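A single chain comes next, written as structure tokens; it is the form predicted alone.
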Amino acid sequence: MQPVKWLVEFVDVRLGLKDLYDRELRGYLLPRNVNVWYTLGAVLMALFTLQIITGILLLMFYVPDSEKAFASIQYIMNDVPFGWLFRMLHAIGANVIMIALLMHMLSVLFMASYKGRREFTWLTGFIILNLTMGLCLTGYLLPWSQLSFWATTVATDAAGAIPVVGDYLVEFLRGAPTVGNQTLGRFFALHVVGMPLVLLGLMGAHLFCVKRRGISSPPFGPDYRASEELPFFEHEKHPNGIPFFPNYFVKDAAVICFFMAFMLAIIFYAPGMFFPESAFQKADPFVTPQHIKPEWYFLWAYQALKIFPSEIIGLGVQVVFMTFLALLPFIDRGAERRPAKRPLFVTCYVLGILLFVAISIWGHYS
């Protein structure tokens, strides 16, 4: 017996890997009309894995101290072999993750995939979206540049608009009355340990919900039938579907490669897309740069605070909107999922996207 074959048989007898492969990969069937939007979950897993790998590599050289943080980033970019690549993959990868997350969320909304008793799946995914934005915010301060310092100052100032506890909350977030070394230490701990641990747990819970409840069928085509909600738990099966491996795995891999190529194209051909000039200047608490703006995915929230006569109203509107999104599966209880049969929802969906884009552009140029 060949050594490789012997090793495979040795492991399989003890762990039953062939049975696992037949049941979970080749035997796991997806809807026959499953589309490319369903690959975004795999894309996000690949991107988050890349973030963990590049984050560990950056940790080897980064110094979380207000006097040394900026210099350590410069050392990584200029002196560490391929350090510039790891840093850019990590920084630009965060933006690509937000793009993929928003696309994933919008596709789930459009196809009403949160229906069919998938409330827990939606809630865990929604919390992952918000936690990822928190990770981006905490990581934003770590380079200790003018952009990161003053953007963090503006972001934490917003909490001061909350009545009664606002000032205490601002000081709690910063660890001091102003953004400084204690803020950097807190954000570093949250970004490197606290939030990633919670995120990994949520991702595990999300995948469990997806796997346990079953993949929802795309609400398109003449063969689509709405599944009946039974008074007991039932895994949604697709007996006439296609195997996950290798049929859909190939599509997953292709879209992952597309996103990786997209990210590398930005790094090599447009590295300044997400880095204004103030991102390359060391933080100076005594010099306020002009036109400090948050990242593009926070622009809508930034502009909303400026639209309303007081910040507390702007914060209140944002809280109401995000709460509505979180509870949407409990509000939209109808069985119909086909977009053509839901004209009111599709109209609100399109108007919502246009409003998000318009407010974001307004925030960028205001």
Contents of the next structure:
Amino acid sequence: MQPVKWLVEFVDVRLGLKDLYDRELRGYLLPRNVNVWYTLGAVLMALFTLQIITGILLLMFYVPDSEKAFASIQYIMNDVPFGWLFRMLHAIGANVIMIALLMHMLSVLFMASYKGRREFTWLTGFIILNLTMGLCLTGYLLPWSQLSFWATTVATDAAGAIPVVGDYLVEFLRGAPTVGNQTLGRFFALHVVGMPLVLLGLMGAHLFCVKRRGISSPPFGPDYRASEELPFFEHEKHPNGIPFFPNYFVKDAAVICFFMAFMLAIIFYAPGMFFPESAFQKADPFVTPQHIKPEWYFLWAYQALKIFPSEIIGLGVQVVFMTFLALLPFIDRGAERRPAKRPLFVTCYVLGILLFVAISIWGHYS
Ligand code: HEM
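Same protein, different form: I have the form predicted alone, so give me the form predicted in complex with protoporphyrin IX containing FE (HEM).
To see the whole picture, the full complex is given below, headed by that same chain.
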């Protein structure tokens, strides 16, 4: 017997890998009309893996001290071999993850894939979305640039609008009355250990929910069947479906490559896209830059705080909206998933996206 064949046999007899492959990969059947939007979950997994790899590389050179952090980032960018590449992949990757997360959420919303006893899938996904925003926020401070310092000051200030506990919360988040070394320490700990650990657990829970319940069929075409809400657990099977491996895996891989190419295109052709001038100046608590704006995905929240007569109303509106979104599968109970049969939902969906874009642009230019 050839050595490789022998090794495969040796492992297989002990771990039953062929059986696992037949059952979980070749035998895992997806709906025949599954579309490209279903690849976004795999894209997110690939992007998160890349963040972990580039994050570990950055950790080898980054110093979490307000006196040294900015210089350590400059050292990574200018002196460490390929340091610029893994730093840019990490920073731009965070933005691309937010794009992919929003696309994934909007696609499951449009196809109403949260229906049919998929509340846990939606809820775990929704918490992941919020935690990822927290991960981006804590990471933003680490380069200790003017942008980092002032964006964190503005963001933590917003918590002060909460009645009674506001001031206490601001100090708790910062670890001191103002943003400083204490803030850097706690944001660093949360960014590199606390939040990624929780996120990994949540991603595991999310994938478990998807796999256990069974993937939904896209609500299009003649094969469409409304999801039944049975009083007992049932795994949604697709007996005439296509195998996940290799058939759908190839599609997943192609879209992952597309996202990687998109990221590299930004790095090589528009590296400054997500870095304003203030990202290249060391933090100075005594010089407030003229224009400090949060990242694009926080602009809507930032502007909402400004358009209402008081910050507490702006904050209240955000809390109501986010709670509504989190509980959507419990509110939208109808079995119908076809967008053409849900005109009210589709109208609100389109208006909601337009409102998000308009408020964000307004926030950017205000
Ligand atoms: C780290 C982030 C995430 C990862 C890795 C992830 C991964 C996945 C994967 C692999 C699937 C199955 C294939 C697909 O539909 O793409 C899926 C489905 C789903 N995801 Fe996510 N997801 C994430 C975030 C989210 C978010 C933010 C939401 C919503 C707020 C969400 C809601 C859902 C729902 C409802 C499904 C079920 C789709 C179905 O059964 O057709 N996910 N996710």
